[in-house]
Amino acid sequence: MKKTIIVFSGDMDKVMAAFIIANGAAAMGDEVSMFFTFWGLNALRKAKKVKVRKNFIEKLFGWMMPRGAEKLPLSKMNFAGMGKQMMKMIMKKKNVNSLPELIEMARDMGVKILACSMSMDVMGIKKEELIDGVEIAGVATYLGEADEANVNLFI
């Protein structure tokens, strides 16, 4: 079986849910493709700044958006980051994998991680700024994956 997930949200809890579902499906032997677009792309950004050539607007976007999985806010009760820190503390205490760990697990299990080329262009994100193992793809690639899938999720 095949599953696809569109990750539109840049909220930590929603991106975590996407990776938990993807990892679960991959563990069951399903082929999984995750298509990251718009705010979801921030989860795929490297934590450290990468020196790339950008125009003023692209630099501004990069400065305003969170850089990487560790910087994503919660969708609810973020409270300037305090809610996220409480959530991370509880997750650690309950032995719940962190978002970076979930991403690594997905890559290790062969989950296909696709970054939307159009959204990257609009938001000024360059390939060099993304974590390893991410493929750049257009909407036609995602739709081809979705045509073959029995489950398509939008998160």
The other form holds:
Amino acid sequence: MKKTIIVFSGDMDKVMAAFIIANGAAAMGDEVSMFFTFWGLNALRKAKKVKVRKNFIEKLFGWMMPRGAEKLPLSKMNFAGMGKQMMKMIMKKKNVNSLPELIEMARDMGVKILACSMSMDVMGIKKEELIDGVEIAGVATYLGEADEANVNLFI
Amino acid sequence: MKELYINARGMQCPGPIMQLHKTLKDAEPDTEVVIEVTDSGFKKDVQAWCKKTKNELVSLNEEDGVIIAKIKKKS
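The form predicted together with the partner chain, contrasted with the form predicted alone above:
Below is the whole assembly, all chains and molecules, this chain first.
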């Protein structure tokens, strides 16, 4: 049965947990929909800067927020990025999939990735800046998906 | 009858169940697969996976930290 996950957090560890659950559920044969909102959207940004028209505030937002999965901070012990680097090193050594790998796996498995249009508007994130295969939607889409699901997580 | 083998040693969660899913997805019914895993959570996970996906767990052993499961495709 379907699972839905709301990804609100833009912290690397939390987004990783979301994708591990999503991939696991897909491997159990379940349909999965992930709904990215607010800080979670940063996980879906392309690593490369994309040329789009933005006003001053939007540019500022875009510049201050992490651009893509690789850049997300840790929720604890980030220590201005040093903690995150150390965590990434340990994870690599222990053969844990990185966040970009987990995202790629999820797309391979057919996990539906939805981006909240309202948050995109607030944060000035344009569709072109998001990785391919992301669908733009609103709360009704999420609720519609949740109605068909038996597990719903807010991360 | 065909028997498949997956070496998932060193792979972390959710790698092993994803390998199982991928391997058995397109396999013929009654295909058997042997998977070797070092992730200690797999012992419980493989039981949950089989129950949920309605496949048969034929055997489950552990030798020197390696969990060896044999699964028969049913669904």
